[in-house]
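There is one chain below, alone, in structure tokens, taken in the form predicted on its own.
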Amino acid sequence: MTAQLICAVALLLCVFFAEAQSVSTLMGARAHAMASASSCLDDEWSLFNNPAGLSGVTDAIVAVGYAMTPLLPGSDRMAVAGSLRAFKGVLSAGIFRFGDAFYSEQIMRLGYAHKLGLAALGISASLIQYSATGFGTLWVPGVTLGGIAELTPWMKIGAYVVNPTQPVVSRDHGERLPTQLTAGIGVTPGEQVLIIAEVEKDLDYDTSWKIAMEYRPLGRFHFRLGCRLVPERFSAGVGFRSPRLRLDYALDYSAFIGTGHHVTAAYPFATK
């Protein structure tokens, strides 16, 4: 096993038992693209972002995804989602794993989301599993609620926030899984152009800026940028559309874990 290896067991082990503290589900070479600024997306990967995001989808929509950071052994994620129009909104559900044989955390999760004229509400209930060799297995239930406003045909606002009641972990402990909170701002100066600016705050640490930006020359091809604030993040990345696929591709660079990649892919069914 590489110091690599057992620097990053040991730590998850901590962040496990010490912390009480979730991996990020953020899900979506599109949304990592664009430095994880995801309040003002509305796509079959909201179900593990901003839940009101869910109410763009117009079609039953099957979307798989993988993330990994080679300097991380034991850190990749994948997640499956899908998304259809029912109870005058659209229902999703998905599962998410990050880790390994040595730790890992498996999520089960359930949104809706619907659409009340320029505003959109949406929530999600999961439930998710921590699992580490020789210390056992733990359940806790956790939350995510949001909406998304259109103030204008080309500004909207989004936020979103993650597990709002805290859900007890351990009660000997007192621990409690973290709360986050993100909102943006997303702003279509022309139809080819998308640019967001978003803020993240964990109340048990500093807040995070992001900048971001989708620009849409040819149609069906998707460029993205983005940099992110504490932690410095910097991302990039490229989609592609077409009404039977959806392909998107994602690097993102940090200095304190290298470099990631992210692929999604994502086919909708076109209903009559």
Given for the second form:
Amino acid sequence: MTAQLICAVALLLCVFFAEAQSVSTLMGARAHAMASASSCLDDEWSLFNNPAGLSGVTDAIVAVGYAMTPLLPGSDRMAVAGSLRAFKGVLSAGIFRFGDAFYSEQIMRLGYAHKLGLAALGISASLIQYSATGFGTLWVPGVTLGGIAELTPWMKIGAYVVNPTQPVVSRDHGERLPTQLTAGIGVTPGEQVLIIAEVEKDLDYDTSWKIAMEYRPLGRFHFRLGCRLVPERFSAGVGFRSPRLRLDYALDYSAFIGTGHHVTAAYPFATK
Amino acid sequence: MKVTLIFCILMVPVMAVHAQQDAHLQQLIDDIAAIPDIDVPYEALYENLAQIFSEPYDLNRVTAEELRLLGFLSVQQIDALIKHRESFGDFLSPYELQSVEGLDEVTVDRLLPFVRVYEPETRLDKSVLKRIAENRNAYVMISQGRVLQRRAGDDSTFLGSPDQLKIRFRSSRPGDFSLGFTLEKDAGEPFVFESLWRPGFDHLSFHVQLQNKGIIENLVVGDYQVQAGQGLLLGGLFGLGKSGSETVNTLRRANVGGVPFSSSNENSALRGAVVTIRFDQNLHVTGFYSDAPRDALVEGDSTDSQLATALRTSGLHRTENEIAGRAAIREINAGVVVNRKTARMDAGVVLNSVIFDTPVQRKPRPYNQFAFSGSENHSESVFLNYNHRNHAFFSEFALNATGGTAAVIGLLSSLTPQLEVAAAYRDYSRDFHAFYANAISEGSSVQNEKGIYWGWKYRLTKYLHVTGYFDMFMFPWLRYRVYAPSRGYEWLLRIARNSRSGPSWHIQFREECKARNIYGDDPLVDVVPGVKRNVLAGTSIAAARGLTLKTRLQYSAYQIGGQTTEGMALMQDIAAEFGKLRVAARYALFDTDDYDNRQYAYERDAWLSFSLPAYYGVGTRSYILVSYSFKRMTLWMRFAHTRYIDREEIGSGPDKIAGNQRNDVKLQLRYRF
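Alongside the form predicted on its own that was just displayed, please also present the structure of the form predicted together with its partner chain.
Now the complete complex, all chains and molecules, led by this one.
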């Protein structure tokens, strides 16, 4: 039994190491409810998505998040991030963890964003630790660059690239970190509505398409809906906003892996 | 206030708009048929809309549910119209609609053909019989059509002439009364007097309807259809799930109760009576009973062991075999709908029983293991619709006595004045049975399906609209030609410019991914995803007064198991008016690799007729439709021609035509009293 388990895990690890090395670090229940269309979002979770979005952080803020897919045990993801205004921009630091006792990925990430007129630029640098029971651990550096530009008061364009330099994971196997480019357009047809359309291309996968919407009626609750193609997935979510607390929940559904849940909370510290 | 309104109304070029109304219905249908799907009963839907079009609603009596039936008005627009009527009193003219807040020009144009303001004096207290006798809104229509080439069946198995004949009479005053009948003989059917129900014509349908007589809100005797809740049990023939231009408002069904049935669709009418009684302002009770014959294939020798192995819905009775199945079984259908309706809420309960005199048992196949069998189906459902500000929530849950369940819940929202959004979730168990359901679904029946739908409609400018939807679905059990549980998705994006003056155009993309069997050398069947992509582009230009030019391009590609096939059609239409004479014509070229790429194209046809042929193969299609009005008479003549270059015979079985050409002619005459 134990031998079988080890074999199974070893096989799983071969797949992980041979195909795609890293899981998605997209975090934030707000982005998640919007089909992960995050290129134009600017909030405390931008550290793990488009770093340029950090420029939208106004107060010092701490955020925690947890994501799980019940049909895929061992695939839980969690993250903590903190941001504050510093060096004429926004500085942010966070930790991310994926996996269980057998296999895990841990990321330490530092990000900075600066706004220049109508455009914001951001960068984040990560140190990724892969660890698998019996196979040891591996440390790889990664970098993400992003930008968000305001074309008109009601239209934004955002894009970011993950690991543009394709850092090497394993020289023996010629493995490199996945390179991914995401670009999207955000439209605000009315004060209460945000629509985002986005494409995401990972060199190892087919192009993914996303469209999402956020509805912010007066009051404290926000509602979100998103859908994604390749692979197809539906998502929806609700958010709560108060001056001292932000709570978000996202539910997604795909015929491949069933439902997924994502919860995040953030505590802003009002600056004087 | 009224004075200004009248002034505004007088400013409208009334005659010009009237002349365009026919074209608007055509356009509406063209939009609806934008993504033709064989599963949707377009013909019946068209006839229903055309029926309203021929006897427009009384704008001062029309209900919110009746307006919803049209399928293109948003919750806010319906609300605004009713509120306007409540606060400013009766409409003096349909053109007063332009002053209703929230009704934009394009919507008003679409709505105008379906509503009318009837002169108040005709509503006075004469007896109903007198009103019927004096009614001016009545017509009788006769039409004849045939294929000029001989079909294989004409020489052998068809018992009757290749002519299609139809006679239709209707006299009505919306909100008051309606009576009418339809007689029809399909091509190939014999013309022999058999009984009062079959007086030479193969099909007879009639109805008498009275509305708003004391506590009787609605009474129909004869042929009718019933629509209640979200259509999980009783769906009638109105309503489309996913259509072309209307991706939001068609999602919610109208709760209209009994509606007269005058379509020539032979196997879907209920026959008997339906009555709706209003107990107080808010409580409505509808009861119906129907005893109708149905076509079926009955097998078994003795009466006790007989089984109906297939229900036939074509309505064709041309050969000995088809006639043998005519009215082979009896269907008793009875039900009650109790609903409480307030300005914001509409909630109710539906009870429905269907009983066949011969048990139904399909030939067993793995995919129809959960299909209906037996002779009784009892069901109940509850529905709840609730409006809150800009949001309209709708839902229905249904249950069979045998345990099948179905649920649909959804929301329509106007998030901004420009943006409307709809979302709905559906879950129909594989053993759910409802013969008259018409709810949102990907499959052809409300059964064996789960899905999430998200549709949106965005008015970029007054004339420029962007609409789209995304639908993801799962079939928990096998389906016809899909021998495994499967899943798929579909999305559509359409950009359209519609304007009263100036050119109109639209472009539409759609992709659908659905599993299907493929057969290889292996004896096992492979179930693989098949992807169909469509592109559609069209323009319409009013080139001169009374002259409209339309060009349309359709392209599709179907990809399955590593193979791709394609199809296209290019069409040029012209419509011209010379006083009382109108001419519409088309010339089209089509080139399709296979049946998966057949191109459905809506064609102009005589009044109340519907034509949505599939262009398939390689060839040309052309038609000309001429109509001429003199006094109370209108005459239509239509000639259509198809020529293939890739085959020497057309069709198969009894419909087969030797040669590569097919010509259709039709003559129709209408007399208005």
